[in-house]
Amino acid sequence: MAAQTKVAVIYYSSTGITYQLAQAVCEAAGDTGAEVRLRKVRELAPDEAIRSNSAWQAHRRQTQDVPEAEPDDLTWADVVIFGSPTRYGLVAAQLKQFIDTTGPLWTRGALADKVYSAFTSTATLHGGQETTLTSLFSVFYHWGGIVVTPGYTDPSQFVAGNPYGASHTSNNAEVAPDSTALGAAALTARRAVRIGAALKQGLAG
């Protein structure tokens, strides 16, 4: 019998948008078999930034149980999908800081041969989403791993427009993901939990 395929979703959301795609994530990952783990990374605001937000400060109470991402939530994963909304065309802080502490990790090659991919949500039309997803590439490009993304492979990509990763525009999150956006992760989910679990069989092998 196959293993189970393990499959790490960490995200930063400040006002929720980025959580609730990585919700649809999660619950495509799930639907697969997989064994899934859901983990924020750390907040790095000032609590007056938060509390100047209402709807910041009340997502933070909403996510309070969500356990924080740890390096070994890296080694664990055969698959490990990240997100983060943009900022300037980048990754939030918190999730680029979350990565920066993986040095060790890459040093000793164990993030190589695995399966990444990721997901995005800007406040305004187009807004970096492509160069989001594209500099998380980068990075998984240094650790050795296997980017994979949606690309075209369902019809439905054609309305979503974004081969590079699961997209949705929040109109500075006004906007909760459409179905359009819920079924791109969904996708991203799909195709990386089933490369995984190949290339996880292959290894095996």
Contents of the next structure:
4 protein chains.
Amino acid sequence: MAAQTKVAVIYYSSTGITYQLAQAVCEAAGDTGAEVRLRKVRELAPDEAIRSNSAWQAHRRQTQDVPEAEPDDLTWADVVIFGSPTRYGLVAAQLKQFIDTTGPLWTRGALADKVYSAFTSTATLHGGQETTLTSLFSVFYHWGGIVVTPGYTDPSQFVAGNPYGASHTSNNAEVAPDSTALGAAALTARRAVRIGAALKQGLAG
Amino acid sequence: MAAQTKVAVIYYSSTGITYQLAQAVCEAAGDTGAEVRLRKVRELAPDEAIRSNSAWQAHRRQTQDVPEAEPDDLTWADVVIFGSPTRYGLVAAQLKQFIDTTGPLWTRGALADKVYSAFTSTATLHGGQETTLTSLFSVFYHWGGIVVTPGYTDPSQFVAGNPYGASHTSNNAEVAPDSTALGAAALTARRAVRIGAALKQGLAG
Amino acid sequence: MAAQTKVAVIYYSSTGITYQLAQAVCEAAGDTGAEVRLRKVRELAPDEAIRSNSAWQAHRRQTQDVPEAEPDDLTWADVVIFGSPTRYGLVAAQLKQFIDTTGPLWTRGALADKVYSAFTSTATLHGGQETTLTSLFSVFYHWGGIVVTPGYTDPSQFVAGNPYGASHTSNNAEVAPDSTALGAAALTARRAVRIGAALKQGLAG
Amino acid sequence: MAAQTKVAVIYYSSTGITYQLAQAVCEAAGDTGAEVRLRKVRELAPDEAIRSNSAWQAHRRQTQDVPEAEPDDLTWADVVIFGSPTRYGLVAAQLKQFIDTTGPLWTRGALADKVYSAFTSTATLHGGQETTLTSLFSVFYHWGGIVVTPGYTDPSQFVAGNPYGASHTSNNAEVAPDSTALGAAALTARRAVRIGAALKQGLAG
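Can you switch from the form predicted alone and show the form predicted together with a further copy of the same chain instead?
Up next: the whole complex, starting with the chain shown before.
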């Protein structure tokens, strides 16, 4: 019997939009029978910045029990799915800081041959929905990762419309992810798990 | 008195969506007092492919009198604005073929120090709205171009939402550019002309 | 027993540099036991342009018997490896034109779940070695492809130094690919075949 | 008489390679008569990480008197030049964290219409020399910036070979920037200042 696929969902979220996408990713991955770890990355913003934004403060409290991501979560996983709001077309510094701590793993090849995928949220319609994801993929290539995106492999993608990964336009956190965005998040997860499981089995076989 | 700014709008369009954006670009550029050239690039598709698609055939007939772009249109211009539908996140081969004929101009530096900008249309919501433009910008960097995009320099951009250039989602040519897309096209043009005119004056000064 | 892995190597080359990389890719893929198709894309340049460049003319004659790529080569393959010289940070129009003819295959999902990889050559050291490859990957994402690059999965990659795929700096076709570049081409091929074979087996399993 | 052009050079460097490029940028900018601010971004790594690397620790001490970048340095400048080592094809988290603090400036349009340029260093030959710069440019587009790169506007660029900006391959900090890399840094600066000064004059005119 095939071993259970291990999925790490590692995200940053300030006011909770990206977190909702992360939850949809986790739920869909779990529904496939995979073992799932949900991990937030460490906050870099000073407390005063967070306190000045009630939504940010509320979300921080809401997720205080979500464990912080450790490099070992990457080593453990067969499939890694990153999530971040855009910050000017790139992932948030908080997620980048986590990524930048992986040097020792990268040096010994511990990040290679895994499946990687990603999701994002932006304030405006085309303000980083694509660039945030495609620029993040450079990281995966440096790691020797296998990049799996939803493409148009499901009819729902002609509605969600982002072949690079699940995404949502929040209008500055005023609009929560709708069923289309959550569905794209679930598809991104199911597809990454399916390819990751097949690859694991094939490489072991 | 400042010399008139010269603007070349060079585009590819199969069924006319990108052409409508190109017209909005030209009109807005002309309204600034600039001298404007609208140029289509040469078609590469075989006649039978075009005849099999009535919208494509109709658009070809409609624009038969639009002059074809020549490398000299680039030499002439102070500001060059390219338009293309996406083809899988990159510009259409037709536009790329035109770009690839500029070697002699590039070698003698004739493409440098001009202002470049771009617009696009896609079938799905995030299927190349950003990647088509940002990957095209690499061409401009190779040419020594000055890249000017709308950013969020006008309140309308928080609605149109594409800081990289004007764009439209056509749902496979079923939806014509609306006032938001046409407005973004006009803004892209006005901004490129404004910066191009200032730069020309400053460099001459 | 696992079915033989099918590899399509589809390239454009004007003076032969990229062709030499393509041959190294084919040889390495063949050495793994895979079935390999080498295919050139159709030339778009006019005869007079080719005749004005003796190296281009000679290479065209040298490869006159290499079959031209057909969309069906993509359908057939488990692993597709594209090669192109850069043209200003993007693939050559000739390769793009081939890519743009795949609409019917894309529409029916026939390009998804395959492994894709790529290689390139440029005139100058950093004039498209990375951007040509990463922008081409957008095509693969639209297709629902699985993108596999060499990363730093082999010590030779710390010398060749391009995690996005094999590449070579030709100084305008004056320098043929050396053992480092040919080695990177071979690694790119072996890695794509290894992942492609495992994935095929796992998905069938 | 034209007002003096103000140039902010904002960088991150761990072991000093990128700092040497930053110094060359400052010197060349200063030689044009511009007013120059050199600013490092705040370190995010824990003290123990820095202490474990003698080159990192030495560089930190060496630059302890370089002022830390503040958002106001962006407001002040006509020309902003960012420098960062690559971290997997993207800028270092330290620089990204600084960038991510500019929300208030961005919201009120204070970052638009300035000239932006960049430089980078990488451990391996094609491990981010291009992607680090082109992905950073997305930030500038979101800001409404004018992106100016060296292109091939000087014969030296056919040797340095990076049209996207100055860059250096350090082989993990073992190789200091040579005259080619330092020359490209100087060219990047001179070109950004030239365009920035002309634009400032033209817009004021």
